[in-house]
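The chain that follows stands alone, in the form predicted on its own, written as structure tokens.
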Amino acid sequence: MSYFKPEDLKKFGDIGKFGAKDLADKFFAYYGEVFKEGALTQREKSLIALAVAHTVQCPYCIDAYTQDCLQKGSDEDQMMEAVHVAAAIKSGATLVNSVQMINKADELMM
């Protein structure tokens, strides 16, 4: 059994259903503003969103931004490259934190 049901993405607008409508409205207003054309194009923002979706491992976001990227003119190579950039950053962030482990091990072994 999978908890991920692609059709549930269509229910995202219902997140204010149980008493948090004002917060949901504020979120969607903010979200809408963020994805407007600005210093970055909407296409560039979609590629960033697709990459981030992979790092946070959100299947709903991956589905949504795969579709959005294609609709905004990105191709498969650009989308995969964006995912690789995200994977490299996530890997690097994991590895750089090993400095904390090295520092602590050095401290304890002295």
Given for the second form:
Amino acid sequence: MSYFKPEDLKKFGDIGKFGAKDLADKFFAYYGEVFKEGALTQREKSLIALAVAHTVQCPYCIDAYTQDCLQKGSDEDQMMEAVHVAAAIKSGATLVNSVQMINKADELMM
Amino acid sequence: MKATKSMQAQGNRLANTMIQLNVLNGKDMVDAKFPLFTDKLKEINLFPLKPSGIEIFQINMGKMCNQVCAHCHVDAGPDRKEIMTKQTLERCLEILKNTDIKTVDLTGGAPEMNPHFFWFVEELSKLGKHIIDRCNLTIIVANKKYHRLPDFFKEHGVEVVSSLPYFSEKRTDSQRGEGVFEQSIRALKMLNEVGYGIEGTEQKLNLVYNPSGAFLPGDQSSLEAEFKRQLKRKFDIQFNNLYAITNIPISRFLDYLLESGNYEAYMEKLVTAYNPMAARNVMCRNTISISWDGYLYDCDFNQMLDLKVSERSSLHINDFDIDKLNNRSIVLNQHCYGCTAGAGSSCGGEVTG
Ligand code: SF4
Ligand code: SF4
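Swap state to the form predicted in complex with the partner chain from the form predicted on its own:
Next comes the full complex, this chain leading.
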């Protein structure tokens, strides 16, 4: 985490200059397409991105999508609720595995 | 953020407009320098910037206001005593009678706090002008004498343009002061009751959204859809259009940017988002702005920076010469980046698209 420098975010768009430019171009074109207004609004997509950013714990994405959510007109409650959704899925995903633990324990215990 | 006094009353250095201009040019408080706005216009052969013709006569009726919003570019507040006199207003009427300028945009402070406001609007409506009142909403419920504003606006065909930074209390009050949201909602209901903002009526009620912080406004039509949905759902309130406005880095908003350490990043955002299309449509090309003491400016922002029109023979409404003014070169500085970021920004919201 200590490698994170906020100003590096601005350099993201230049990764193609280092190498594999065609792949970078394809990625950015795809990325741009994904975030366009569609069946979901741009604001909704930005909230999803914010939630996912928390689960992948990417400081760059958290920085970028906090700004983007504010810009797109989401409020504090909506942003926090989105993060809670991500947290609920993460904790749920941890807890649901306890079923396997219980199964195994049942198998092993008298 | 919770100031109750203007910067001027606080003795803040930034109340001096020279200091603000120095900051914007990296010569005071910060050393961040950005490409010159005028150079950006040179690149697209738009310099010197010329008017397309004055269509909007924007009168700042005074700096007095019942609110002290954190972002206010006028540095308005209850402690500001600068108010346009009846004599100056009469001179405005004379000009409006003798030119075919169609729209009169009333701003302040709270324009309604000018003691001659009601009389002036009546006179304007006799002239058949399209009248816009930039109403902060809370004034309607602030005092009994203003409760009649919705009916009065309706009677004189006034278009109402009102700030509501957000459809939640927390975000609105952090920018505009405690209690402002609740009072604004009450005022909006009063306006809706007489037909303002209701589809199919003549009474136009437009809202102004500006970000409550150091970020740019998002897409105007998406924000409008969200505001409409939320205000209807939560409060059963309706309105016509939403204008998304960028905060211009001057006055109290500049102070906030500097205090919060956001100045450089915000300017960079504005400069990066510079849009040449928006530059062609900036509002100073069809607007003239008049200060409480009768001086002429290219826009309300230049007025607050003390940057008078460049036409030396027509600096004041007493020497108003529309032909000369239509030929003036518009005075530009680094704050102009606020008008050209993204989809652009004016008193009527986005300027492109
Ligand atoms: S209501 Fe308008 S004029 Fe009054 S302080 Fe707020 S922004 Fe300034
Ligand atoms: S700040 Fe005023 S002068 Fe500058 S571009 Fe905007 S409207 Fe024109």
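Throughout, rigid core stands for the largest set of C-alpha atoms superposing within 1.5 Å between the two forms. Positions refer to the first chain, counted from 1. Quick caveat, the model's predicted, so the values are computed rather than measured.
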_residue 89 C-alpha relocation of at least 2 Å between these two forms, rigid core basis_ = no
